[in-house]
Number of protein chains: 2
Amino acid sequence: MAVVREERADAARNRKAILEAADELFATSDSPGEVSMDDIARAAGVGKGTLFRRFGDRANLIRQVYAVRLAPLREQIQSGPPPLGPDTPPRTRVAAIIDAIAVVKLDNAHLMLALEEGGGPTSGIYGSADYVGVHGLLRDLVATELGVGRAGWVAHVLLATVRADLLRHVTEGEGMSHSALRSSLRDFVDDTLDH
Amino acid sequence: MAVVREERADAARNRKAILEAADELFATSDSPGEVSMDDIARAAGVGKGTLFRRFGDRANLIRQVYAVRLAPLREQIQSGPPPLGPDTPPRTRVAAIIDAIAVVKLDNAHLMLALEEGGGPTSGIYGSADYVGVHGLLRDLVATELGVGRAGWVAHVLLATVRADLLRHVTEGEGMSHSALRSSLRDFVDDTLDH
DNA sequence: TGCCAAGCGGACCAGCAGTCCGTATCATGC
DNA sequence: GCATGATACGGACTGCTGGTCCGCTTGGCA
């Protein structure tokens, strides 16, 4: 077993600076597509080489920023208290998870757009570990209500319902309030699980 | 009233060649993102300037190709016989429309991906006339079943359900057959309209 | 303090969408 | 059939992108 090399201090500092700069830029830019890697490097006070050395490519950088923002939610779902944590009746938990995802995406709209737009060339969001993970969990939860046959598909539909661009269109384009949206979403989840 | 200038013969010929070449390239390429405008110009036997003169930019070219492929469906919905045409009970019609959209997207998977990926920088699919149109129609149809309050949101959800990347993931990634997918979709639409 | 793996940065590259303009072609009036 | 001006053509060109490369610097260990 090889000893895992400790990350050098300057490397760690730069990683942090890059993640923060990227988060800031994605959060403030109107369209995430127009944030370039050079912009991020400059904002982080770092050379472009460093940026690519740390993160490999743009898609991965975006995923990492996203992972930071998503960590608390993942934590809550994996081992937090009800209604998100494991100690919750399936139906309630599904509703809570969908609601929580919606909230995170509404709060981090720009970043989530960046992820869903440029997250991967061929793969898209559906290939990401995050999607697969949450889909699997929802599938299992839904299966206890509707049976395994329909669960996989229903879980996809539930997640399609909280896609960042849809949420943005409904709130910014149609002017629906966040609370009205969340309530529609809740009704929809309820109805969907009623069969 | 100014007489509308007739399109010159060579211009018309080139437009057709470009649309056909683009359709072909998007249909055969694995990832639509890797089809460049130069590729299309070359395949159409036309200079790049011509291509941009006709279509303005990439997003618009994709929309035009898409419009050609979608024309028959739009026609059917606007004035065809049941179950797609206007002379159909709302519930049946909604199901038929969603199913027909799914079929078109499954049959033209690559092109639809191109549209949804690169259809517009900020706007995305939700800004497109096609989306707005079909959403409006579905909203009205759904309203007769569920009331106007929920109709707008439900129409969005129904359409989110037939997004090209989701359909692709479920069929190619998870290996679901087209018929199984369509049947899941039909069940889902039924259930959704049952409230 | 000396050493060297690890890390750094920015010049560099290939490829992209989109522009520009000198040249060629079409349609029309005669 | 021909002259003529509007229309369209094409490909060199621009500016910018994501990503690579490599000579130089730095951090951490002995």
Given for the second form:
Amino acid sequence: MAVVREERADAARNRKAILEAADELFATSDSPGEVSMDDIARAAGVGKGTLFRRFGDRANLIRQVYAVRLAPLREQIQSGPPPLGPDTPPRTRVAAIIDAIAVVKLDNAHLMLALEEGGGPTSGIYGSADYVGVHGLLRDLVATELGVGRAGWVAHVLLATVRADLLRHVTEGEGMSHSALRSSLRDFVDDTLDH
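Given the form predicted in complex with the DNA above, produce the structure of the same protein in the form predicted on its own.
Single chain only below; no partners, no other molecules.
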């Protein structure tokens, strides 16, 4: 039987300080992808070694900051009531999931931009557990509407519509309101699933 060790008080304080410093730096940076581990360690008042021992790398640190914010959505999708939960008809559920992802990304744009801008092919968003999981779910739901052949590709395209950089561009760069964006996403999902 594995022994679960309780986190030491100083380690818990460091963890909290690091997560808060990272969140603040990403939120206030014009280019979240350029916030470095050195910047985060300095802002948190910890050594860089502590930061790396605790989180491994920058992408993992960002994922852990974001995971706290994503947990309620993940729970609703896995076991919640309609329209996100498993008892929802596939077409309605796909639209609800895309909408919910857009809302979370709009509300947490600084973290998503840092994560999505943060690396090359091996550390990119497409290999993350969250992306793989939601892609698989959408693929299976889309397959019930369009058949298996195109379902994987369509799921990728749907997820591309809620990339943080695109959401930022259309809202901040082009001035689209959040409500107009969400309405456009719903229409796009409907149109996509009709073909």
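Just so we're on the same page, rigid core means the largest C-alpha set that superposes within 1.5 Å between forms. Positions refer to the first chain, counted from 1. Everything numeric in this text was worked out from a predicted model, so none of it was measured.
After superposition on the rigid core, the Cα atom of residue 17 is displaced by 2 Å or more between these two forms. The two forms, fitted on the rigid core, differ between these two forms by less than 2 Å at the CA of residue 147. Put simply, the small part of the chain turns as a rigid block by 15° against the big part between these two forms, using C-alpha fits.
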